[in-house]
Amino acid sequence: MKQIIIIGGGAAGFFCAANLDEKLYKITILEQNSNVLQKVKISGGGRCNVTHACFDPRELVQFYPRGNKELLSVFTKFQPGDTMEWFENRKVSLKIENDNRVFPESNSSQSIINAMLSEIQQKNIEVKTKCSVREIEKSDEKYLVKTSLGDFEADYIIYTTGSSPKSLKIIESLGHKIVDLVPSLFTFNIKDDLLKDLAGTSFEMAETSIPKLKTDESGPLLITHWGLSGPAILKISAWEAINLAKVKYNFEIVVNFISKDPDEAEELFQKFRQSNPKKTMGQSKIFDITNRFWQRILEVSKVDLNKQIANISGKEMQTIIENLCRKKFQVTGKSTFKDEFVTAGGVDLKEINFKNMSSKILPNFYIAGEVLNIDAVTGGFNFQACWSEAWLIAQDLNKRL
């Protein structure tokens, strides 16, 4: 019986194993940690954001800063609808939330993990944990995988290690080109009086731009202890991951907290002033922001909270609008959360055959998941790439014998 060794017991490795025909192969998964599927467990705050309800491959690839061209053919064969069906067929009920992210009904990542573990057990696939791969040697038609638990012989290797530098060194030593790793999906560190002590304050729709890079993004925004986060920031960090690494995470960002251009904001201000001339500035609810944030805007704009709105000068109004619609911040670094950590970089995509995720350099060698130079914005997209790539590998191997 031919031997398949899957290196890496994460989303891609397990999903591939779960879709392989165990009657054709002897399959072993090697995982260096003591637990498998660790990222699945902690993703989405422990709820597991399985995928995203976007069922048109052409639309879906727009969420991938790196890998969008290559994934188009992959998603035409297996897309989020197929993922949902796969889990539903295994008694995992899923739900689509308002923002189109897909979670298990149970709100627990354990439902997703159990479905895959159950498949693996039914197929009698061997899982070896605490098994660290040290080297892979090509010998004739086979591979020798040298690990902390001894040597394993393989006819086929499926490489789904995630983006650890060690795993990239191993595959580089076999002849693959590696694109340098840089973080993607991170929050911006900003020290500014406007944000001080306002952690947890959120904005339903904000606009962000980085003038130096001529780039902008919009979406929900969140003030954190470190600075700014939320989809508007995470998206811009993903698309500009390489450029932001080049400027060493020091740059200016312009934020429009209310997603209105200054003229429109001024019009709203004037209308409110006409109908509520006696209201104090502190009590004036002109824009859709929290009272705490509004009061902080007035504070940094040096406007007295007790001043009646009728008595506000044109200059004061312009300062308020500037701080709301065109506030400039100096970013002085980034914060990444280990559980949601995603990297740009990895195995060069030119060396992969995207019909079946096989290596163009190594025979009988498949590569999938975060070890590739593919990454997405937050929302279930990174997992979807793993499921689709892994499924393709399994289909290819099931047809081989």
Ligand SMILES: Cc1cc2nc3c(=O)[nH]c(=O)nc-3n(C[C@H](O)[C@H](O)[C@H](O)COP(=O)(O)OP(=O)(O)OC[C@H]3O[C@@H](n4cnc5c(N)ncnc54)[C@H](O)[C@@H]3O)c2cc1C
Second form
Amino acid sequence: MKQIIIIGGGAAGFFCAANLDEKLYKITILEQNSNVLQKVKISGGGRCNVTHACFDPRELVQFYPRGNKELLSVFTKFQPGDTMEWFENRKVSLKIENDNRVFPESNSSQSIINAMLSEIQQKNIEVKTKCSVREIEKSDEKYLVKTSLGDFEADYIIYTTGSSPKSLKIIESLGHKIVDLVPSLFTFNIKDDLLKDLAGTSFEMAETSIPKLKTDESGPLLITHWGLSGPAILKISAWEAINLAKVKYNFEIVVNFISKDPDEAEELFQKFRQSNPKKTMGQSKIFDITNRFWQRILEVSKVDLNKQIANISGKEMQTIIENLCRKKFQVTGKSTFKDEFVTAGGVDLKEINFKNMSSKILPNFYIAGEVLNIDAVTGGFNFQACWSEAWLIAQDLNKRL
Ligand SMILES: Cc1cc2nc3c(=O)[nH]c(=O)nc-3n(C[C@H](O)[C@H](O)[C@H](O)COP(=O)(O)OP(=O)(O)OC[C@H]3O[C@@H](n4cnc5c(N)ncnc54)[C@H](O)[C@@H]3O)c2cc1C
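Output block for the form predicted together with this ligand, input the form predicted on its own:
Full assembly next; the chain just shown is listed first.
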């Protein structure tokens, strides 16, 4: 029986193993840690955002700053609907949340882990933990995988080591080109009086832009202890991951907290003033923001809370609108977004055959998951790329013999 060695017991490696035909191959997973699927365990704040309810491959690829062109054909073969069916067929009930993120009904990543573990056990697939791969040698038709637990011979290798720099070096030494690694999906560190002590304040729809990079995003926004987070920030961090690394995470960001054009905001303000001239500014929270944030806006705009709205000067009104719709912040660094983060960079996509995720350089060698220069915005898309790529590999190998 031909031997398949899967290097890396994470999402991509396990999903691939779970879809391989064990009657055709001897399959072994090598994992350097003492536990497998560790990232799945902590994913989505422990709930595992397993995929995203976006069922049109053309729409789906728009969420991948790196890999969007290449993944189109992959998603036409295995997409979020297939992922949901796969897990539901294995008795994992899933739910689609309002923002289209998909989670197990149990709200526990363990349900996802158990489904894969049980598949691996049924198939009698060998899992070797604390087995760190140090080198791979090509010998005639086979590979020799040198590990901390000795050498393993393989007819086929599936390389799913995630973003480990050490493991990227191994594949680089076999001839693959590696695109430099940079973090993606992070929050912005900002010190500003407008945000001070307001951690936890959220905005349903905000707009963010980085003028220097001529880029903008929109979505929910969250004030944190360190600055700003939420989809409107995370999306921009992913799309601009490389450029933001270049400027060492020091740049200016402009935020529109109410996602309204300043002229429209002014019009709403004037209308409210005409119909409520006697109200104080403190009572005049016109926009969809919290009372505390409105009061802070007035404070930093140097407008007295007790002043009647009828007595507000044009300049005062402009300052308020400027702080709401065009507030400039200086970002001075980044922080980790605990629910999900990934690394941009990895194996150059030009060297991958996306029909089956095989290496164009190494025969009988497949590559999938975060080790590739593919990453997505937050929302379940990163796992979806792993599931789809891993599934393609399994289909290819199942057809091969
Ligand atoms: C905190 C956090 C939360 C996340 N939440 C989500 C989420 O909810 N939804 C989502 O879509 N994405 C999420 N992600 C991203 C997602 O976890 C990754 O995209 C995904 O895990 C990548 O899978 P992978 O199999 O390619 O790599 P990994 O899951 O990193 O697995 C690679 C495995 O290979 C092993 N390995 C590496 N080198 C060697 C070696 N030389 N020898 C042996 N073993 C080796 C590693 O130990 C690891 O177990 C999250 C990421 C983080 C960090």
